[in-house]
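This document opens with one chain alone, in structure tokens, the form predicted alone.
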Amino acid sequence: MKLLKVFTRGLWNEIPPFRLVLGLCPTLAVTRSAEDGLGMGLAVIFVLACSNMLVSSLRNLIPRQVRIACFVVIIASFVVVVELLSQAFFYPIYQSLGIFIPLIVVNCIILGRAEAFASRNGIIASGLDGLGMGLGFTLSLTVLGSIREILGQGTFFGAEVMWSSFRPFSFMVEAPGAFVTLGILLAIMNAISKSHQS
């Protein structure tokens, strides 16, 4: 039961962009479409789950004084793997995400989970924590990207979904559209949480 709680924590209670307010740079920058949000989210799931498990397995070997540097090296290694795999097999997504794939190395979510959870817990729990946080992050980015793509382009994963006379809100695919959409989603999540508490 404890492992299930560890896994599901990242799906609502500590969903990274909304509850922990971490990882906002990629959240706002790469969510112009649902496909980009999903692509970035999948990359983060891989890096987060793998780095959490490796940090957990090496936690007793890493000296406390250099732990952050070691965590960054571990995370960077998995980011290079993601970057090379996306270049080889998912080149359009790699081009679309651009510099944000290498910047996963400095994503607060990944380094934060390595420090706060993986360095203190076992391999299985750390892997589930990384998977749950990564899935929550992926869902956040995909929902945000979907809303922006539907309203800003009239498409969903590239397929037309709006009526023929629909005029897209070009504002939604620009940076201010990301902030507005994120703010509305934050308000909805807070309202849902308050209604569950009362």
Partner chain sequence: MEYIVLVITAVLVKNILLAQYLGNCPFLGTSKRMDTAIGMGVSVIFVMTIATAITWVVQYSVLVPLKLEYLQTIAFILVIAALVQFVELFLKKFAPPLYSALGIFLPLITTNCAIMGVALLVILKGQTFPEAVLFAVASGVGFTLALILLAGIRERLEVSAVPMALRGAASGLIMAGLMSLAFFGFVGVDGSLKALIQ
The other form holds:
Amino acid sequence: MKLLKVFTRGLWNEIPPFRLVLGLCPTLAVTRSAEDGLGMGLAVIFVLACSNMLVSSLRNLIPRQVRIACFVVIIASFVVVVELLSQAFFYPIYQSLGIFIPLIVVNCIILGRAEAFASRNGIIASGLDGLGMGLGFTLSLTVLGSIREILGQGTFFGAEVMWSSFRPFSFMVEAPGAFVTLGILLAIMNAISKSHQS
Amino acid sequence: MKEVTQMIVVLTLICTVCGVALSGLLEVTAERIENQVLINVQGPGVKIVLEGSENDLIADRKKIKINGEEVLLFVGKKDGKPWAIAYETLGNGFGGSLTVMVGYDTDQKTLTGIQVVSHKETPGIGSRVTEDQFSQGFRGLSIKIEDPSPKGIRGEVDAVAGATYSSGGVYEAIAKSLQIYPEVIKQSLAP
Amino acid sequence: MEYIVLVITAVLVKNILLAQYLGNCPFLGTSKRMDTAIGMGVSVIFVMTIATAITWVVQYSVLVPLKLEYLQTIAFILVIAALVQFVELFLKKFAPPLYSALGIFLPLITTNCAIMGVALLVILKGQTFPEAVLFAVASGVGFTLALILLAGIRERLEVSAVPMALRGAASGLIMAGLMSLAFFGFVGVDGSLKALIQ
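Alongside the form predicted alone that was just displayed, please also present the structure of the form predicted together with the partner chain.
Below, the chain from earlier opens the complete complex, with every other chain and molecule after it.
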């Protein structure tokens, strides 16, 4: 029961990047289309779950003073794994995500979870925490990517979805669209949780 | 003291293990990555300049050495017989080096076409050298062009207006390509 | 002349925050007040310049000769983390006033993707050493400019009647989007300058 809670927390109560306003750069940069958002999300799930589990299993070995350095090395190694695998198997996605794949290493969510959760909890719980947070992040990125792709290009995962006379708002695929869409989504989330509370 | 030793030992150990694991993974994926890069980066250009070939252009590539430098050679075949070859050369554009894939019809002794594979030119200005309007002009150009220098080629095909430097990079790459052509042919015929 | 174009492009046209989506976490976190915005901006200019210079040297005199380019991500993040620690110690010892002004921002900079992003971008663009350093300084200045502008707007917003749901990060993001739209006015300036030189 407790493990289930650990897992589902990342999906709503603490869903990144909405509740934890962290990891914004990839959120804004790679949500030009739903596919890119999903690809980035999957890469983050992999790095987050693996690094959480490894950090957790080594938590008693790592001296406190060098823990951050150790976490960074572990996270960076999994990022390189993702870089190599995405080049070998998903080259087009690797091309469109560009430098944002190596930049997963500075995604604050990952280091944050390693420090706040994995270094204090068991392997299974840490793995589930990583999976939950990663899934939440993927969900957010895919939703954001879908909105921007549908309004900005009139397509969804590359397929035409809008009526034929629809004129795409190119504003949405550019940087300003990213900021404004995320801001509005954040406001909607705030409004929903406010009405839940009262 | 004990703490410091532990710190150093743990850090070194983690770094070593990660390094070894990653180099292992690189070993396993290196060939696939090379293939993927070829298919996605050079692939589209090769397909255009060797249009009409019936073989798998990427799989039938060859590596040859020209003046000590490695050249990746793509061979197009029709009815099982090689009819055209293509390889890349570099030129200096405005934003940096640009790579040009030049295709040759080995029977007709003409260019089948050119494609700019990668470049760093200014979008909308220098980048116009990648457009068909410019690259189409080279199709059918004779290999035995009188003056195989950038200047000589400029005389055959007009530069893109407003993108003199970028066009110059393309001319330079084609000139280099033409200069090594006899050597490439010699080596590509050898088994 | 080419250097001028490089600077104008990095500061105004391809502003690292508003057009390249790098460094957004501190962008929202430290833009609530003007003094923190200035502190963060100065720290970023400082660290970004040194970090880019060092990672450039690491890339071309260590990683490339040893054929270890695939370890770029790990090497860069370690260099940046170590550099930030070193700068912190150095300032604490030799420039206490500067340390007390910038100290709290320095740890945040390790996970600032703008630093890592610029280090990766100069390699990706194949820039020479002077170009790389100049690009880093200009990107830092662009970052500071955007940060200070946003802080000015957000200080105003603090005292206005903003709907509950839009308070905090949500309105910050929407403001950033509008600023990004304003910076869109510079698109094409770099191109015409380059064309002028050509």
